[in-house]
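Shown here is one chain on its own, the form predicted alone, set out as structure tokens.
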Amino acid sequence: MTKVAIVYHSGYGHTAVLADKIAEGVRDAGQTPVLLKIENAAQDFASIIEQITAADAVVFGAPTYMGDVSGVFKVFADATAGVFFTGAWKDKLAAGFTNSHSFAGDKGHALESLTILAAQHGMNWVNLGLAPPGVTAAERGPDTLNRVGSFIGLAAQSDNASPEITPPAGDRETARLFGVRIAEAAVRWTRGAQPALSEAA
């Protein structure tokens, strides 16, 4: 089975909801999600890095704080420098997700940071692949898929309330569909690589 690592930091539990829904989507696609929660900036990241290295694809996730990924996630990103120098993640598939209170909140910048992290490792990026709703702002409700209108990755919006109720249903379903997309892409990618690896041997 194809393994998809989902490595994320969640300050208040809302980003964790998205990670869980992405994992659900990976399972719905018949593949294996590996949830890797970053607890704090002082932890040892060796195990997380090893599990990403063993996975076929990785999804990076962090809340958007002050227009970028959280500081805790950035510490993890910096800790992957050793992998950068070995090229161990080169040609893996990668994707990303973020969440914040605002509908904009410069979430795009946070997603760009995740794409740059993946690009520096030589990874191949999987975008959201889900068009924003073709409806007026008045019709855009909490059940709408991709209601924030992101393309580069998953962007969700949460109110200042319990993660049991926010982000809303539309964002959660968007995350699940993103998990399905990433898992299916990873299956195609790894199957396509097999003949090339056999020929190279």
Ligand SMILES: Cc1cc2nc3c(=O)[nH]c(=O)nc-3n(C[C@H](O)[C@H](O)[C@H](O)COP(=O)(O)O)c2cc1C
Second form
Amino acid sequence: MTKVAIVYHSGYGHTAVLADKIAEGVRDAGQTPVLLKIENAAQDFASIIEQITAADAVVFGAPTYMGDVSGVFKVFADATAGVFFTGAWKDKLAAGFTNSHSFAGDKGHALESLTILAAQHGMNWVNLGLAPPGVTAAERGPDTLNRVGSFIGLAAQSDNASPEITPPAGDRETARLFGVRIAEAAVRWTRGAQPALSEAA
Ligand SMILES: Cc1cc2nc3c(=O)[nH]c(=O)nc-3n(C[C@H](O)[C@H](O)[C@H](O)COP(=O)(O)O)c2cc1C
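Please give the corresponding structure for the form predicted in complex with this ligand, as opposed to the form predicted alone shown earlier.
The next block holds the full complex; its first chain is the one shown before.
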């Protein structure tokens, strides 16, 4: 089965809700999610890095703090520099998600940081693939899919309330569909990975 690693940080549990829903989507697509939570900046990242290396696709996730990925996630990203020199993640599929309090909140910048991390490792980016909602502002509600209208990755919005109730249902379902999309893309991608093609590169 195709393995999709979901590596994420979540300071207060809201981004973790999305990680769990992405994992559900991967399972719904008949594939295997590997949830890898970054706990803190001081931890040893070796096991997470090994499990990413063993996966077919990786979804990076972080809350947006001060208009970028959280500092803890950035420490993890810097710790992957050793992998950069080996090229071990080159040609894996990658995707990303974030969550923040404001509708905009500069979370597009956090997603951009995740795309750059993937690009530096030579990974191939899978975008959200879900059109922004074609509804009026008045019609847009907690059940609306891709509620904040993101393209490059999953962007969710959480109020200042418990992760049990926010982000809302539409963001959670968007995350599940994103998991399905990444898993299906990974199946197609690994099916096409013939050794002869790699040797020709
Ligand atoms: C240090 C810090 C910085 C934040 N910066 C932003 C920000 O730039 N934009 C925004 O919309 N929300 C910002 N927030 C709100 C968080 O993105 C929001 O609470 C989010 O749901 C936290 O996710 P988590 O529970 O996974 O940590 C910030 C929160 C913290 C703690």
